[in-house]
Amino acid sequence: MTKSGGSTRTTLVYQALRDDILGGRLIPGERLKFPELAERYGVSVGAAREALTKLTAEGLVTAKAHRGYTVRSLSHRDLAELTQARVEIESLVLWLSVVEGDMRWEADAVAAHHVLERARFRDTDEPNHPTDEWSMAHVAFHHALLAGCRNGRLLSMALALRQEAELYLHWSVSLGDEPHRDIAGEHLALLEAALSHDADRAKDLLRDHIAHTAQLLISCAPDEPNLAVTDGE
């Protein structure tokens, strides 16, 4: 019973920590101290330690000697390299998906967009962060767009890169300030290009969509920009 209860508490604090990191409530580079976390989430130090270990394995938290645990920092170099990989691989997978996708793929993409379109983007209680509802719908929509690709290896690579970029995707909304950006319009344009089987347009739109997110975070990262990579997007 005790072991089961401890496991449950670890799972709960892990999910709460993960949500707070992705939502920008725990900011990039912030130190994560066991006593403070235990008090914040109402768990034991042991449960907090186990949760941080799991988050470290996922890349959301870093552990360094003499410094302890910190929220992963924003890095131009890491962001630029990840963006370059996504621009090339994910856009190729979308191109293949549009070319190879069948009627079921089209229906799934439309359904995923329907959910995304109706999901609350901002919460009145936390207007500076995307809602969990929107975040999940956003992931599902992009996965649906890519799902028509029949090359399993390329699809797995693209999805893995999207998962790795999830932190940056959330931070671009939480930390960036673009009141005039039409994110909903970008998603609709992607869907329309996919449904019309215009693979080249869909590919170009996704490349711009990915690169825009990276450029939005440039002002938030503490290290020097790697413009040789990001300018090519």
Second form
Protein chains: 2
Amino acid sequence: MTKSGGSTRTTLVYQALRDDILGGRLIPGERLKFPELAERYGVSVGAAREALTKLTAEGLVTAKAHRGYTVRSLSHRDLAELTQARVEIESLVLWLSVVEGDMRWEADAVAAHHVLERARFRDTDEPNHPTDEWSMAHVAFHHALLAGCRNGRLLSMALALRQEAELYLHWSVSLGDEPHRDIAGEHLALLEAALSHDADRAKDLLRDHIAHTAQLLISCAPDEPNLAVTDGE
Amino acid sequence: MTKSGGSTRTTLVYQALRDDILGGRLIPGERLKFPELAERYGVSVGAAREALTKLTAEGLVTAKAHRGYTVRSLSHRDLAELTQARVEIESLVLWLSVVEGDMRWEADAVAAHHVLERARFRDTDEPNHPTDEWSMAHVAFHHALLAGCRNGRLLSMALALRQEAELYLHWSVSLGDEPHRDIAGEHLALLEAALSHDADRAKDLLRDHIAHTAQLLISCAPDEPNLAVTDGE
DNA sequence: GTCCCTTGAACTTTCGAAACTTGGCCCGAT
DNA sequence: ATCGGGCCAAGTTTCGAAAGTTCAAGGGAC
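Give me the form predicted together with the DNA now, not the form predicted on its own.
Below, the chain from earlier opens the complete complex, with every other chain and molecule after it.
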């Protein structure tokens, strides 16, 4: 992607929009009108425009010529596609990461797992969603696991796919209360496989981890309006 | 990527720029200045700007904040990364394509191969490069092979990687004169494996095909000047 | 002679208004 | 009543100029 960290107005709007989408302040399928965005973030319409094209590249928003931009809408079919892509690519990247990872990578993975382990999963006020603290630690842990991969292209692909998956995670009403699921255990197993450089095992574990989560999402919201807002036409 | 086929000024510049880069009219590493582009394509600077952000998303140009856009520069390391990504992803997509492909897909593949087989490979005036006719047929054939994949995400990833690889193909001084290479034979074998729905065999063939081509490129241009045109101006 | 600060030019970025396109609504005709 | 065609409003796209930033060269101090 090679977007340098320079500070421009566009970058500001881009990050704000990204956070608002991932944070659920903008609903999937919602129309993003330039005048609204310009006022919301205090910039001109032109500035907002470029931010949207960047987000389009990442797949978080979709664009139709002369008909504006909308937040990517969610659907079961899309989730299935996304999951398949993640199962294949993310597990591949993890395999490479485990094979190529150095000491520094190991240390970072251990550190990230430690943070994740100590993060509270459920919140008292909102028992249906994981806490922000846990979500961030979760993302950081998976990123740390993948970061050993030397191939920038493959790594950024895997990261981009994860980001899209987070959208689904956020919009699933209540996930992970399954009694049969031991998320912490899965993460620990993942870490141990990685540290022992058992790439094949780590790969298989991650495949199951991803597929399992996706299946949960689908079964949790069989025909849910949140997931089925796709019908634009 | 869901870019609808609407016609806008931006789309025009986007396609023209893409053709110019892939066609070699713009040199890798070359700075793309807005005033020049605006005049070259007869649009305003604003219009050119958005086209460049789209191309950045595809990886054909790179952007640095406040320091402009440049055509993606080529290097051996980048070629190695690209090749690895293609070997993994493109072969995966082909595997899926062969498994999921229907009758229509088979027909298209056969048709594309027929065209490729009858296209002249070498030109008389320019014996170092393949003819445009052959290049286009080559691209079409590989696209046809992959098109059976039902997963739009994976498919577009594979296609995007192929597009980047074409840049390298174009800028390699002289490729494919190796006596040990039988490109037509490789394509035929690929087609036969696909038609007989032997997904595993097709996958292995493609892996070899890609890796082989990449190795040829690297050996053809051992030192970087050819591949790393860092021509500042 | 070397280094740093100042100065200048070129370029990118931002902005707001004008032009154009789209989709829906109303009206008349069949 | 239904269908077709033409108007209206909303929104997107485009443009050119002003503002801000970077890079490089020239001049002065040590």
